[in-house]
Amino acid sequence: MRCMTTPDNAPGTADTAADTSAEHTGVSAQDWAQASVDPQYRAAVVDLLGALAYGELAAFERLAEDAKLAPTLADKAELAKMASAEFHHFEQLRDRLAAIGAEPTEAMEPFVAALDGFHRQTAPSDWLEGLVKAYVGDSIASDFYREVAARLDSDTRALVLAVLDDTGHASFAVEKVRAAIDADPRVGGRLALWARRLMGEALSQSQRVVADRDALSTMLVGGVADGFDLAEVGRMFSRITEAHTKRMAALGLAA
């Protein structure tokens, strides 16, 4: 699901139910400790976090990927920043699903051939679309988590907000492929038919994983602390699907 970090004042985004200045009731105003003694409150999180840490590790292997197809030394420098941002947040989860007991290769097993599926699914052609990718398709899974970030205890609250964190690849995806379209307006409609699949390969692929991990689909559609109910995991996507279409305006492509 989550792969690329974009932020909830980046270009073309939206705020979604993860604000932190909102109120926070029953678990969300809790802390781990009172929060885990749930066990299946607790397995909810090693899977979210088991997640969150296999799309960091993954993040960081594309991004090194990606280096190869920039143009010039600076933008190749510029990815090796954000991968070395990106490896530091799954030092984090690692460390935190440590820390609660859980073993890290176990939590994020469950995962990997979803993402890895996800990934051979939508691997970029060229330089642009690896942008286009990472800003758009997987700041869906970002949205997403912050969504049920809103849920959590307050701990692992601020451990998933922290490590959503943008690593400046939202606007440098936009300068990038903002010119690349100034200078050859047909490559827009090209890279608009990719964020199109990106949306719904996306958005399908974190359907599928919730669905297969009974943990986490109990906290979305409630009967784990504060789950979001059938209308509210409505309300969610439609938030989700808003956010994408601001964040296309952004790239200067059409939805």
The other form holds:
2 protein chains.
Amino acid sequence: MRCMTTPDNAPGTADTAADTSAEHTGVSAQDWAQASVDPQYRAAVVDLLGALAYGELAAFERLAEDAKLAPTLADKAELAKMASAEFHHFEQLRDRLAAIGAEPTEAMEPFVAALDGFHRQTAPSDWLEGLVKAYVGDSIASDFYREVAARLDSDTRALVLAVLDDTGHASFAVEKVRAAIDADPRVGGRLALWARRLMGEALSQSQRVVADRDALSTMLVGGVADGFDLAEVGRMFSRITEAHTKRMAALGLAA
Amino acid sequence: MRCMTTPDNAPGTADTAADTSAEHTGVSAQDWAQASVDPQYRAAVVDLLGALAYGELAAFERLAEDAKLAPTLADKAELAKMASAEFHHFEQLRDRLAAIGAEPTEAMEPFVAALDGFHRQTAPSDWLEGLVKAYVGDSIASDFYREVAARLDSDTRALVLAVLDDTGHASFAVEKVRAAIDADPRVGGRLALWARRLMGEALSQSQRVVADRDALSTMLVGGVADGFDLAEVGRMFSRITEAHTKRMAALGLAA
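Show the form predicted in complex with a further copy of the same chain, please, the one above being the form predicted on its own.
Up next: the whole complex, starting with the chain shown before.
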């Protein structure tokens, strides 16, 4: 379900995504050995893997925390399973960082404040809020990394797409949230507000990261070596927001 | 380290353990197909696997929770790894329950109150208390299940011993706690009190379980079909307490 609504498949945004990746036939046709000769590209990938690695570790913690709110033992086990899957993604990213000669902890550090800030500002107050958060958070992260994947060398791209593999969370969350709204339609209004707050907080933290990390931001907007195009970053955020709106509508929530 | 101090290896207790298992050459020489013909044995094994499965799920949650207290990203990743290992043990136990025709959730339910009670009464207030708790809790659980393993059919025994495989927590905790005591010896006094409280709470919750679950208790004390010998349960608890005391001394904590 998530895949069908990501920006690169959505009809209205497909052109933009294709245009952007077409500019980078250079790097995306190379493997890591070739592409990493450029120190700025190398720094951007270390940033990207560091952000993704800490994101997975934070997702592990968030899901394990949500498991405590689970109404049944079966739900608890389901969330623990997803948490464990996120941890194994973390391991792959950490091992990759080490393999390319980067210190994993150092690579993650720059992203701790933004991700922890996001989670602190959006602590779910119940099980359904936790599920919506996990679904929205996973989907946004997935959209973002798929946008980025097109600009990566073949080795890094394969890893990024592998760890974005659906952990089964999306369909689990969608099913539970739909059932709750069917049972009590007022729940939908509350969760719609919650999803809007999550998106706002995610955008605000992402912009903070983009502003702080030059090499990463430059890569995100197409590798212009002498700075980055803020308008292009804005367009990427628009595409992600649009995909979010469609997903929320499909879930029965007005975004 | 843990293995060398378990009761069945300690010189003073080896005779008792050997005597007890000698009485049960019958069941322990059988496989599950043979042993499970006895409905009381079957019920006891479902109880045992249910208790162990929920214990692993609760350990997953506890370790994930402790990961939040970790002073460094590397420590956090280490705890997340252990949590994930506990989750995989949970999966094996749940799958085994399903394979022998038991509903995993129903098998776990009777042990939720005691395990949740234990964790609620002993929420660590900092990183070191969390480590000591994980170490003490793992060790006691491991001693207990090793005592029980001798009375099990060969198939169930193999599974129980497999999931008790050290997740690396013991040596990690021992190393960190020793370093903290070396740096500030006063920490040792505080943690010794904490370890004593943990042991007291563990014993009190275990006795609650033993009193509630007839089939399980009967198996624990040697399969006497018409009730169980409270004195023998007491001796088992003594052996476990004794092993705990030795471990605490080795850790630099007076128990």
